[in-house]
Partner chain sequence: MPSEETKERIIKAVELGRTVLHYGWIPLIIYVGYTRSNPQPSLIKLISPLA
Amino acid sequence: MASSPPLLTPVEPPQLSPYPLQPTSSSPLASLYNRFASWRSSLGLSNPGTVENLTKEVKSTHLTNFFFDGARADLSKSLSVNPIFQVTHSFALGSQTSPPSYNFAAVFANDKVFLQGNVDHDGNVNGRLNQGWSQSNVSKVQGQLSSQVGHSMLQAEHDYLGQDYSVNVKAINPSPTDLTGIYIGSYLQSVTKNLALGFETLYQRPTPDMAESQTSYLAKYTGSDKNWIATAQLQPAGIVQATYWQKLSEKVEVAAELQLIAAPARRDAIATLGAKYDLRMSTFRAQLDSTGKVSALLEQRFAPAFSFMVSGEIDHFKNAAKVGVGVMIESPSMTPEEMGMMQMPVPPAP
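Taking just this one chain, and keeping to the form predicted together with the partner chain, what is its structure?
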């Protein structure tokens, strides 16, 4: 036995992850780190997702982010598929909440880079740039540029997705001269296969001699077969946000959200209940909340390049209603010959 290498163990399980540090380094700290890392990977925890996407499923089920009123038309042109290059002209008219507007948007995306920008008829530009450095590192910059003073905004952030944790740091309107601005750091760690816990700290420095920070705590519980997710978020000012999302079947998702404000000055709570149906040619969302609002949105796709949307909302407590209709027309840049037979099915001969 004396001739055999001392470090080699004959029954090493093959699924143990490779040591992050070279095992040849003899430092006790490195070996401790290696043992900790292999113990950690043996737990088999998965990445919990980013803090920003904590309630992503709920947001895509609820129609709060999709609702519109008045009339709108989106003419989008897909000029290239790989890399993605798309321009969109959007027109909106007759909304109760916003004036008529025209908006031009351009999107370019390949495997690493995502560039997006839109400009409205007043010349306000919104832009977004995502750069993926590797599988687990993504930097994002987004900005709002306006000719009006004080309406511009710049936000830079970096996401790191570890094996069983996610880290995000963010700076909003950082000033290089006096370091004012808003800085946010967040961390989310899988604790068990289902539960992830984390926190988000916001550090605010509106003027050089004034600074405050506050930390909110997050929890996310994912069902074992990933068809339901419950999240909770606690902010120190007494704001609690709890959500629940469940996928009932391939086509139906439901989500509930409860927002509680229990500050000394103000006590309030809003509950929202929503459902989303993904049908073959349409998507239907319905939502009910405790402020007395009932709303629905139907997106019906009549042809691959043409879809029609109709939305409505009734506020029973205020006795008000909103209605919206919209069309989305997508025109591919390629001629039908160029597209060949892969995209458009040939209509059956009469």
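Numbering follows the first chain given and starts at 1. These figures come from a predicted structure and were not determined experimentally. Take the two forms, superpose them, and find the largest set of C-alpha atoms that agree within 1.5 Å; that set is the rigid core. What changes on going to the form predicted on its own:
- Residue 96 shows a C-alpha shift below 2 Å between these two forms [criterion: core-superposed Cα displacement of 2 Å].
- If you fit the rigid core between these two forms, you'll see the Cα of residue 147 move by 2 angstroms or more.
Switching conditions: you have the form predicted together with the partner chain, so give me the form predicted on its own.
Nothing else is written out below except the one chain.
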């Protein structure tokens, strides 16, 4: 009688490490790496955000990016909700700082793609593309074609959001033949649950035989309750920028910004204070700076598809004033239920 073959004990496959770059377990470096990874995970640090959005809350509270003078009208039509597809006609005239203009823009967005393009009355074309490959990787491309010499531009960048850090690389007008252009890299790391430190390096090469670089250092401190944020940025040539933002209540936000220039040929400082009030059907922004400018902006929403805006600025030192009025009208071709969905936030542009 033939004997049966011996039973083979199944061998379990080796367990893969969650850290793909971990050295072999027999090396002394592996023990040090494991201890560092375990200590880093035990801190429970969160992502600090990108360098580009370092002062996002301050910019949203101040009205520097929202102020306008003269007359302005934005006529929008939403053609689709999911995916979002919207076209806008914009008119501006009577401004003291810019000539009359017309702009046509279109926006397309879904869960992973954001597309925006516009063309003005002079034939200048601008386009932007955001492609989200995953929750941590986003690629962005922005271009501009202009009839004016030197105003055309191409910018490509990529964001990587780690568990407790952010990395961004950017190239502006890069040339693959002679490597001319502007290249920017930034890194922001959470040191504690409240503090994040980082840097941003700019390398520009206008010609093949000329190059220069400079590095800025960044700091961001967030309150434990997320109701206030303080940032500081030290740039070359003695330029310091510091900001502070606080949410006083669900409807009131305040922000302050200080810019110091301590260069050998120039010493100057500009301080700006601003506040934003979100009421039930309106938003009011007010701002005061050390150059003698007092400005305000009111956006009144009479209906979901109609808003009226009025802005004003008084420059006490120059004895000058600016006033602007505008309307925003949306013509939806959707049902009331779809219009309610349009109140959901749109994926933010860079």
